[in-house]
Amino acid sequence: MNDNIVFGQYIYKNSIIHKIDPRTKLIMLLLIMIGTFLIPSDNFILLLIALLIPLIAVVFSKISIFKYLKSLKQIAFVMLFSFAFQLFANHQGKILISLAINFSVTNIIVAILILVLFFLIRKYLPFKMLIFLGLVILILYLFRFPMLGNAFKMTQINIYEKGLIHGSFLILRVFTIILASTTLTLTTKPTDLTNAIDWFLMPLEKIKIKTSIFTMMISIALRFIPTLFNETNKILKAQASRGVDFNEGKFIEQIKQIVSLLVPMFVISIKRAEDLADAMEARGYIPGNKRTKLVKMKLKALDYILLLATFTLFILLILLRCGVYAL
């Protein structure tokens, strides 16, 4: 399995976080997500308290912190774009930084050369997004100097206090949610997670809704997402060995190359679905029928303590949000 794929993976460790009941983890994740969005956009103290909960779970899970950071790789661009948008679009508060940008032919050529060089060698660079952000800052710094060519246009860029605060708060909020959800998937077996969801949806059985089918679909999806990613990487390497480059060529040619990736992916997915259906049928699985479980979930003293602490913090947050107390 590809180690770069974090979503859907489960890593076994003999840790206290792994032993927590999956229902407790789901409730804590839900409360953390809701509570994080309830925090006012300028209260970093409450947000740091919310971030402290998943950070403690990361430490006690005995899983490498780099595994958690890989979960941010897929949304790093979105986070940086959101931060930049808040930074330059929000004009509230006092001005912190004022930049005079000089657009000249030489400056533009240098910026294009830097970006082209980055995209040519990005495959061999670690921490691509951090390097790209550094290059953008370098280009903005170069544009301050008109001696690199006669400026034909000058623009004043101001960075305001509220823009920096809201941008930083947004990134920290997303980081808290991603860290908490990644902790759940890395420390909980897909079958245990499915059983927990099935337990929460059990009241729907009273109105004749077959929740077991829905939870089985979730379990299969979580189980096969890393597998399909792994198969995709194999197909990409096989296509590359045949001379296919998905980053070059005209737009029509790139579409044809993508089709050459999608067709075998659909074939592999259908083949795996058929094999899975045959295996489930051979083991006597009947959709909608009541199933027994080998290991029954049971809340322990630690689960009750964690739930009590999380609910207490959540209620205090609501009171603070409503203005009963001030922090």
Contents of the next structure:
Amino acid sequence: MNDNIVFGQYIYKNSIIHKIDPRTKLIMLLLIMIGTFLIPSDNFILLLIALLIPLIAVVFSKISIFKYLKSLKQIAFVMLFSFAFQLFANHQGKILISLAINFSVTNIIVAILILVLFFLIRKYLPFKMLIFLGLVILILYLFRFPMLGNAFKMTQINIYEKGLIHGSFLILRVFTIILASTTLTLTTKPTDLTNAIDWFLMPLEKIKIKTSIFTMMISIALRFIPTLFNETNKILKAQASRGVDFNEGKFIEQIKQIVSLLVPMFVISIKRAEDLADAMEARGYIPGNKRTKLVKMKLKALDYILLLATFTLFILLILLRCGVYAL
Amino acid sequence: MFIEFKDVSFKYPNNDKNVIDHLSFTLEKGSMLAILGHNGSGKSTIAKLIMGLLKATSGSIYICDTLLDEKSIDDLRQKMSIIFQNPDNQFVGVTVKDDIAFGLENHQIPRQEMLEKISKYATLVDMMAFLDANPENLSGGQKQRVAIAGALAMETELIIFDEATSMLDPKGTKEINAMIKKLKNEHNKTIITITHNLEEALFADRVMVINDGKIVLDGSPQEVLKEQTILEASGLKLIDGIAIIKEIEKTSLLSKENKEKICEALWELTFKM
Ligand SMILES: Nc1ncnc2c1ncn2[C@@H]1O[C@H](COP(=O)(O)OP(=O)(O)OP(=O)(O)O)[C@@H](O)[C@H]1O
Ligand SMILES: [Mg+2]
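Would you mind generating the form predicted in complex with the partner chain now that we have the form predicted alone?
Now the complete complex, all chains and molecules, led by this one.
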């Protein structure tokens, strides 16, 4: 039940992507992230190649595309905003579109009405983001002509070639990175991820930095996130049954209600932390001590092929950036 | 002697009162001791002292004839394990498998051996089908069984159950008590069960009643159960059989002979259950 609550999390499927070693996936994600930032920001072909990698993974992961879209949705607003910003703020290159904007009283009222209407019925709408985008375009269009009465102010909005290119590039770059990281989290068990991180941090142990304590912290956190969610739900229900409504009342009331939630949460968590420390110590856990591992990670042929391929692409990209066009 | 307490006292730093008050007792290898006492009488504190999770304020504790101190503790802990009251707060792993492995990983058991032990002890507690399940999808009784498997996998001589059933429903309680009996009879472990439920003490070899950090009764279950005034004074609820015997003794509806016969039969039945 709580699998749905905790972020866009691991979904079990028997797919080839799930079987890739977590270390391979982590390295690939890292290279894709750095790579997309190294690509010159008008080279769409290279970016599409980078995007192709997570896209192939999405197809082979056997996980419904909607699960991916769900996690993209959370960042959609930021993406649209930065796109719009690039579009209007970048004044380089040829003018592509020139829009006349007429501010008149009727125009402004109509625009406000449309927006208010949208926010009122937004709860019941599917694809809110797209509809919102459509409305913004509609409003811009309406502003081209002064409806009834004179415009008291007139401006021009110019969209430049570079603005469009950079805006689209930015959106595609963010899309690539988000898609790649979502693929990682949807197809990799959290424990496998911590094990992979643990493995990468191992060299630090050589110079006496106790990284195992850090990874133990992560895995304990992963273990207790769902439990804490359940507990919060239980307390919320208990409070609700006593007539507390977290969505109503004055500001002060709401603060009081939130405190009434936080206090028991704190008390439970502190008790839990003490118990857990006792249980761990009793079972022979000594922070920083050497431990054997139940999970054994082993790179398979597929992992080597993937690593080789991503590294090759990455090195080619770096050579390109360094100006070795002879390749 | 497996455990020896010599005049042990303990005080929590934020509390003036001695929670454990000049306590001395010994426990033999291979026997089962039940520690009884009401809430706050100091039972868990005794368990934590044995496990070295708390340090005695005065007096000394010996485990297998070795003084329990900072130097010996890591070695001595390999001989003991404990199952706590709250099934959630001692589940360290993200899955059942991980949790059973936790102690083994700490003791640096090689991976192959670890896998064998996990399947052996998961089978013993009947959790083999749940190896990849996470704690959110398990009942309290199942979680406690995983904790038992984790303790058994470390193959320690002593296992302490600190009110391991008190947060479980009747079904879960039954499961765990059956498990404890099995460990006692078939696996020859040294066992301490801590409880405030008299019935759970009946199948122990020896019962020790604690009140305010002192031992008030110590003997076989039969001997201890006879001391009803002390038990009641220690804040323990009588078990049903004994309560019925008391009522029968008071009644005037039965002849003296019949009363004695019925009471004797009830007394025996109580220990058969
Ligand atoms: N961390 C602590 N700090 C201060 N006092 C404590 C602490 N833990 C327990 N105590 C006190 O010590 C006394 C004995 O506690 P203990 O947990 O040993 O009791 P118990 O017999 O196990 O009770 P229960 O049946 O509730 O588990 C209690 O009076 C309790 O209030
Ligand atoms: Mg206790």
